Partner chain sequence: MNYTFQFGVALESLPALLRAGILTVELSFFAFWGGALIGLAGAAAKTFGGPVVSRLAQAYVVFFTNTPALLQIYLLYYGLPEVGIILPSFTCVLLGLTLNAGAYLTEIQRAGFLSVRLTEIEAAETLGMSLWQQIRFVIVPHIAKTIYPPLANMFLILVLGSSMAAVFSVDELTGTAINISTETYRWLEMFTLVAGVYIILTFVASIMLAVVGRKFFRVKARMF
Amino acid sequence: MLERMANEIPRLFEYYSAIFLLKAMGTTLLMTLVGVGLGFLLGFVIVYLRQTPGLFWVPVRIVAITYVEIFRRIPFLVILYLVLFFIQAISPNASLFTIATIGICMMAIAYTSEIIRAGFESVPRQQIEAASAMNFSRWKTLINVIAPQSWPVIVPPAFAYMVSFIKDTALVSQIGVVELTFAGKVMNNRGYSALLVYGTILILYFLLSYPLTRLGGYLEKRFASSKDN
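Keeping to the form predicted on its own, what do you get for the structure of that sequence alone?
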């Protein structure tokens, strides 16, 4: 086993194989950043709509809450297949990367909106009432009072979610997207040792996840120190 792996290592990391793995690694990272990034922005909109007062906005609040509650309870793989069949029915030429990114975004909206909502609700009610007494608009209160104080609560779980979703993107290999796990299957089918291939894939996932974890920890400390000051 070890002798076989030693003989395969030079071939596994030759130019074309290395480029193939690096492209798959880039696909994994890009899907995560775009999907979770858009999900975070749309999650912000969902929270804003959920917290909009007034009877006129009741149907909108119900729709927003229903979306979050449903998609937080559906397995990601099921969402992927639903998105795949729906988009291919209306746009057969849509790329698998686009389909996977949409699926990631739909899942991320549900989860990140709850993270954002928890952050907003951590701001003391007295400060919001004080902003209202100073005749701040709802948007101005959100931007100048709520959002700055909620970042220390939002950032740590948001980065933790992004890092965890890097691993979850392995499921998009089930619909044929050439990301890291799919690349591992391809290399294994080419005759390379499964232990060598998936050990390499494990290291590449770590290289993707670790910098994001460190960045999240750095931002968490920065927000904490600015809050203390």
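Numbering follows the first chain given and starts at 1. A quick note: this is a predicted structure, and the numbers were derived from the prediction, not measured. What we label the rigid core is the largest C-alpha set whose atoms superpose within 1.5 Å from one form to the other. What changes on going to the form predicted together with the partner chain:
Taking the rigid core as fixed, one finds a CA shift for L215 of 2 Å or more between the two forms.
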Contents of the next structure:
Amino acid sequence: MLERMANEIPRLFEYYSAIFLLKAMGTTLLMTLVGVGLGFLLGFVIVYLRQTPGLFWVPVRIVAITYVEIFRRIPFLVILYLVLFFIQAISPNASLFTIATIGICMMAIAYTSEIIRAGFESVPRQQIEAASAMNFSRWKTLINVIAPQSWPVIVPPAFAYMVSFIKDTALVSQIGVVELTFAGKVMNNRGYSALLVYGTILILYFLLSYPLTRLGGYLEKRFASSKDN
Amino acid sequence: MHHLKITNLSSAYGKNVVLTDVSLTVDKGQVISLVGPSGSGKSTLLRVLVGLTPPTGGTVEIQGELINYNSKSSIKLSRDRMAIVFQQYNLFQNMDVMGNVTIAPIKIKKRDRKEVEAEAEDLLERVGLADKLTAYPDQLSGGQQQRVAIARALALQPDLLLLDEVTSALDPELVTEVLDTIRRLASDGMTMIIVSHEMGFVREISDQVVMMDEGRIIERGLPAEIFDKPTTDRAREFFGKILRH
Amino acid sequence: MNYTFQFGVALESLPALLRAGILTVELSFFAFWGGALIGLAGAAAKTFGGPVVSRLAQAYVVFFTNTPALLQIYLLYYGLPEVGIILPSFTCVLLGLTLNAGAYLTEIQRAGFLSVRLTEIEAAETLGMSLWQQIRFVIVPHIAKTIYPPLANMFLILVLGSSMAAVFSVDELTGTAINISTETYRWLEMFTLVAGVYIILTFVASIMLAVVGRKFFRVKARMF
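I would like to compare: after the form predicted on its own, may I see the structure of the form predicted together with the partner chain?
Complete assembly follows, chain above in first position.
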């Protein structure tokens, strides 16, 4: 067993395999960054909509809240299949990468909007009152007062979610996107030991996730200590 | 024409009536003080004036213009004319002193940055903080923060300044510096409505003192009249409690 | 879009989906309690263990929380046979989910341990409580109140996470949806339906967990 793995290791890391794995790793990272980046922007929009006051906006608020509640209650794999078949029905030529990224984005919107909301709500109400007494519009209050004060609350959990989204993208291999997990399956099918291949893939995921985990933890500590002064 | 004319103003918070039929006029250059037990509606009155708490009835006229608190543009007008300073200062924590004082004139009133900054420096000098321009609120004492808050309100060039218990959150040794700042404003002719528990200060600075209780005005007059010869039992009881120590 | 929705076939499969739902709940339930036990040991190791033991526990947490659960199960499912251990797919999935949950539950329970305040224990001592009474009346209720919300959240995460069992052809909710879809070709309808089942399932779970939390652990926090 060990002997077989020892024999395979040099072959696994020969030029073409290594490039294949690195490319797959890039795909995983790119998918996550684009999906989460867009998700974060749209999550911001969702929060803005659901905090819009006034009777007129009730339907919009309901839609925003429902979206968040629903998409946090469906497994990513199911979201992925729904997006896959829905998009293939309307646009048969869409690439699998696009489909996967949209799936990640739709999930990310729901989760990041909750972090953003918690961040906004952490800003004392009096700060907002002071702004409105000085004639700040809602948007100006958000940009000048709320957002700058809430990002220490938003950023650390955003890193934690980023890590969890990276891990969730492993499921994207199910619809055939050639990312890390799929690459592992390919190598396994080429006859490499599963222990060796999936062990390597695990380590590659770890290399993507762990720095982000540490960075998030570091920022959390820094923000917490700067608040104590 | 009165500078500010409040007629039969009422407000309710849910089912609790917090302001009932309040009528009051303020003339240019006058300093009016609101006194009374906590929960008597003094702060609510100021909050209604700047549109932070909606009124349920009555009218407010500023320099002859009627303010409609159901209309956003009309509330904007009231906030253009009146600036409020809060008990807890409410400085923007993410901005330095200069930023706090200049943001509204620059970003909201779209005035020239250089001009606003020069004015802000003058204002901060007047409140004795010329050396703290780049400090952040959490690096300042409560008294300093409150003086920045006053400068921030003045930077809006209001016709009327509303001061809501501006010394109540301060340690006793910091109260004087803030009161001195307000004294200077009064002698410069600033029109002000002051809510305060500093009775000695109120007596000294006010042109008129208004006593409120349970959302109504129960007595008004010159400081000496109100403090020395209150006509209602409620007022006598209140001053008796406060002035005894 | 020239796609006509036909929910007929999907709706016919509702009884099968509901039966599969039981498997989803079982999977989440066992993974949760298994993970809770591992987590208890892990938290104890991290808090009270010596330098070696606590570092081992920490390594376990760091490794399992920074890699995908799917790959952890892959390793069990495809890797173990290479060393002569062949486990049924359900066992592999359950084991993988349990080990993964155990890492998160270690962190949650450790936070619970750390939340116990010395002053409360001192107060209990001055009241003349025995060690057992302190644990029973002060420490455990305090920990329970602190960790109940993240524990409840973890259970919901596991309900959603258990869907990856479908990848190993375990016929829980998602797996069943895939099976029926491949026969009927009504993928969109099937997955809309199964999404609905997940939403209802997690809603019911949220409400039940909130009620239990309020009743037994005095947790006021919003559960969903």
